[in-house]
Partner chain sequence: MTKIEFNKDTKFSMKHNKKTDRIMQNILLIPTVLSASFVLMILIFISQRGVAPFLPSEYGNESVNFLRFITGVTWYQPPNSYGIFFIVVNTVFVVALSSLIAVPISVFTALYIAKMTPKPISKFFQTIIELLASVPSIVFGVFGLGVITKVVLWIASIFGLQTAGGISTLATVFVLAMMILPTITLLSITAINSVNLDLEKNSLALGASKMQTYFKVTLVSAKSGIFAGIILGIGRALGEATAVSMVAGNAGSGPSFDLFSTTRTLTSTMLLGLKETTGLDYDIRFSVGMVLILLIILTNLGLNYLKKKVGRFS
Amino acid sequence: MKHSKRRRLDFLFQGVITITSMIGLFLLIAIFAYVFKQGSGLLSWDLLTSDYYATTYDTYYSDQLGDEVFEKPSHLDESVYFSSKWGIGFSTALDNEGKSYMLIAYIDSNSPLRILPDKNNEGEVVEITENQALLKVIFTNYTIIMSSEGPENAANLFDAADGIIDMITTTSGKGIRGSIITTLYLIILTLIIALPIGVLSAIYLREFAPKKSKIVEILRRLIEMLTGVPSIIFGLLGAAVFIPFTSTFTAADGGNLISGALTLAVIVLPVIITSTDEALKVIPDDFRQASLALGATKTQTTFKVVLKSAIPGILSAVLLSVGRIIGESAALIYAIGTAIKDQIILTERSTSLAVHIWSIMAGETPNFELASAISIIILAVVLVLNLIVKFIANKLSYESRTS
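Stick to the form predicted alone and return the structure of that chain only.
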């Protein structure tokens, strides 16, 4: 009877665990599916490499137009409407926010529109290139083209015109190049600061500190406790301590990349120390005793034998730290700021990819598509780093076993 009851309880517990796991897996898949559905359409090389802020050009053409007739290149498809009089082709495209605009899809190298005078800067010229957006054109016959009127109408009106009073073009904008560079800077600076301190601290606590010291145990508990502190608290630390510190010793005036890296270093230090400490803990004492028996000193044993064997665990700490740096937003809002920048300077404000998501979602019209596209990029970067670290760790583990 008792055996039958135990079996029923085991079956019930297994069923609850299975159902709970399936619900969690379903929710995870649903989240990933939503992100990919919303953001995959915006993923492009232009999104990764272009500036966030568009550059607008105001130009004109007042010279006598020649009699040259341009032929539409064979590689342009039917969606590109070509003006044979001006040697320029237009099409419809979607920007990095998913909005439609009129694109300059092609411009002949000999087109009179290739180099135009800058209307706002006397004596300066503007190069009209492919992939710029056409916003507005006013011809000498006072015909006006707006971006919303479509590429076919634009090509026809260009063919009917002999001069241009005003032509406004702009770069696409809404790219995340600046945020990608900022994130890379933060990863490099944070690891340069936190990794040596974290690894050396773990080495001291595990290898050199008194084994049964209560102070050492208290330190370990405090370090573990720090891993659970909300990141926004560290952000306040960055705003109150690191921003004034960097402003005193550098040209910074307010939040900057250096103060952000210092803040992130404090955040990831407990992760690096704890993971490295666990990696050192699992190294057999036989390794230490054998090295000491061969005449090596304690320091030589620690750094040439023990630390070498613990490298896979340290790489895991690096991976966890990089993931935390890429995904951190709350602390950086205080420590760096939320200003999206295209020109990245260490002593100025900027945004990481995670803060970029926060910035475009914080307004009255959240941009779910662009936020999802950036999320896909973050997931892809973390996945690639994970695979690289696992490959290196497995290779080092194999070499240590065969050596």
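These numbers come from a predicted model, not from an experiment. By rigid core we mean the largest C-alpha set that fits within 1.5 Å across both forms. Residue numbers count along the first chain shown, from 1. Compared with the form predicted in complex with its partner chain:
- Core-aligned CA deviation for residue 316 between the two forms: less than 2 Å.
- In the core-superposed comparison between the two forms, the C-alpha atom of residue 177 has shifted by less than 2 angstroms.
- In a rigid-core overlay of the protein, residue 231 has its C-alpha displaced by under 2 Å between the two forms.
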Given for the second form:
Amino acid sequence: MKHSKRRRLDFLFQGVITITSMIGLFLLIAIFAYVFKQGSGLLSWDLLTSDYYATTYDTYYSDQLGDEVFEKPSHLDESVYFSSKWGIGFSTALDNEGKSYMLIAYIDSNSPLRILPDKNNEGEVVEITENQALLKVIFTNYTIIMSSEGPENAANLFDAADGIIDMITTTSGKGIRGSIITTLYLIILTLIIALPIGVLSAIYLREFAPKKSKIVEILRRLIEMLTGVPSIIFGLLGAAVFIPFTSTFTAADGGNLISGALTLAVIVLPVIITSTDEALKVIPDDFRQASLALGATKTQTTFKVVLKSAIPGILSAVLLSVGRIIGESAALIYAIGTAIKDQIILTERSTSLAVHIWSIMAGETPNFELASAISIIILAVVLVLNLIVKFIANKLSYESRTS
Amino acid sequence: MTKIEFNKDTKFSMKHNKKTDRIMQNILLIPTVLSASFVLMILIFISQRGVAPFLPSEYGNESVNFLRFITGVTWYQPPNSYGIFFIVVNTVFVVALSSLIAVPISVFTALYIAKMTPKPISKFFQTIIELLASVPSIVFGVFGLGVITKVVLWIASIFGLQTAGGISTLATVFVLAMMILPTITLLSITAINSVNLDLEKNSLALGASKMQTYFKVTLVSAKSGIFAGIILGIGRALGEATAVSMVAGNAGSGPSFDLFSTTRTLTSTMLLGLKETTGLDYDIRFSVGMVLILLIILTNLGLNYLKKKVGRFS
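Rather than the form predicted alone that you just supplied, could I have the structure of the form predicted in complex with its partner chain?
Expanding to the full complex; the earlier chain stays at the top.
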């Protein structure tokens, strides 16, 4: 009787624990499901390559129009209305806020509208391309197209006209090209700064440091303490030290990419040191002794034998660092700033992908779609990097077991 | 047997070799000292900036009253009164609640992964937890604002309560719990795996059931390691900024223990409303940073003391 009660209790506990441990899996799936549901619609090549800020072009067409008749390409469907006189096609599209606008869906490569003079800058030209929005056209016969007119009407009016007094188009904007470039810059700069410092520190601590030295022990503890520092505190370090530092030595005035990279370098430093140290630790002493016995110096042994064997560990360090850099937000908000830019200059502000999300979410009207689309990119990169690191680690432990 | 011949040069070069090694040792000391110096730099320079708002020599009549700063229950009253006491209370409250949620889930998950499933499944679940650990804070923020606040709204509607779009203490607690769950789980797995298997076998041999063994032998033996994970998780939670700022709502005054009203943590105070990069409103954020560092250090010391005491009674 008592026995069966205990079994029932056991079963209950087992059930509770099993269900509880599904929560982690459930959360991961929920996060993925949410960002994919919100963001996948926006995710496109266009998003990755276009500017964040829309540029408006103001142009006209005053030349004599040729007799060429353009044909509607067969790949365009019913929703695109084509003007055979001008070689341009229009359709209706929805912007990020869900409002409809008139899109230039197709423009023939020989269309007279392809290259037009810029009204705002004398002597300059404007390139009209696909995916620009058509805001307003005034023709020489004084008919006017507004954005709300609808594509069918627009195509008809274009066919009826012979010249354009004023045509205003705008690029779509809301792209993340600038933030992608910033993120790449930050990754490269940070690794250039942090990798040598981190690897050399690890080599010193593992290979060269005198054993049982008090000072070395203190250095080790200080480096370990870096891992427990929250990223926003690193941000304060960037604002208090690296921004003034870069402002003194470069043309920078305020937060910039270099101060951001320096801050990130401090953040990934413990990652690189720990990971390299782990790799150095598992290299058998036989390697070192064999090299030393052959007459190599400790320096030669370390840099030609030991370091070579530690390369997979250093590679893991690099990948983990890249993941950390891509995901970092709080530190960069302080160390660089939150201004989204399209033109990326090292000594000026711009946002990494993560800070881009912060910028569009922190305002009055958070843009969930764009934030989720960027989140998908960040998640994909970070998760793939982590899986590769795990794969390397597994392989290494397998090799060290079998050798 | 081959005879090894030493010529004069060998001896010289060995001496020379030692010299290059010594030089290399000194060169390598430079990056090491640099790496170690950053923690000190953080302490020195943040303190320097953080103390400035209270100094009449820096801000003259505008300088902030320190006593009012550490006892205040309203964040900002123009022109120069700042109060942080309630923020510290709110932060501790939010972090305490989130660890209350995260710790049992984490320990159960760790037990499941380490003991209760066959290897492939346990590996799969461990990978899932590791992936969850690598999800960046900003993504948790987007998820928090997009989903967790909706969940809070739904809970509030069940109880017939009002909440500002779900942006609330409870949402902050949920988001933090999600974020520290993987940390505590992973350290608990290590702790549970390092428990001597003989202990468990002895317990089973004495007739205890598996569950009794897990709870009364395994977890008790792994107590110290699990506690280390909890300390790490709580440290993370205290310093977590981006995701928390997105769902906390930055209440102007407090302390508030209402789960459905907005709250303000130290980190959300530092991150939100950041516009100028000079002046009092900017420098005071360094003071908040100082308080945050102090809180993290004190919490760590306190919990480590507790860990020692808990360890002693086992």
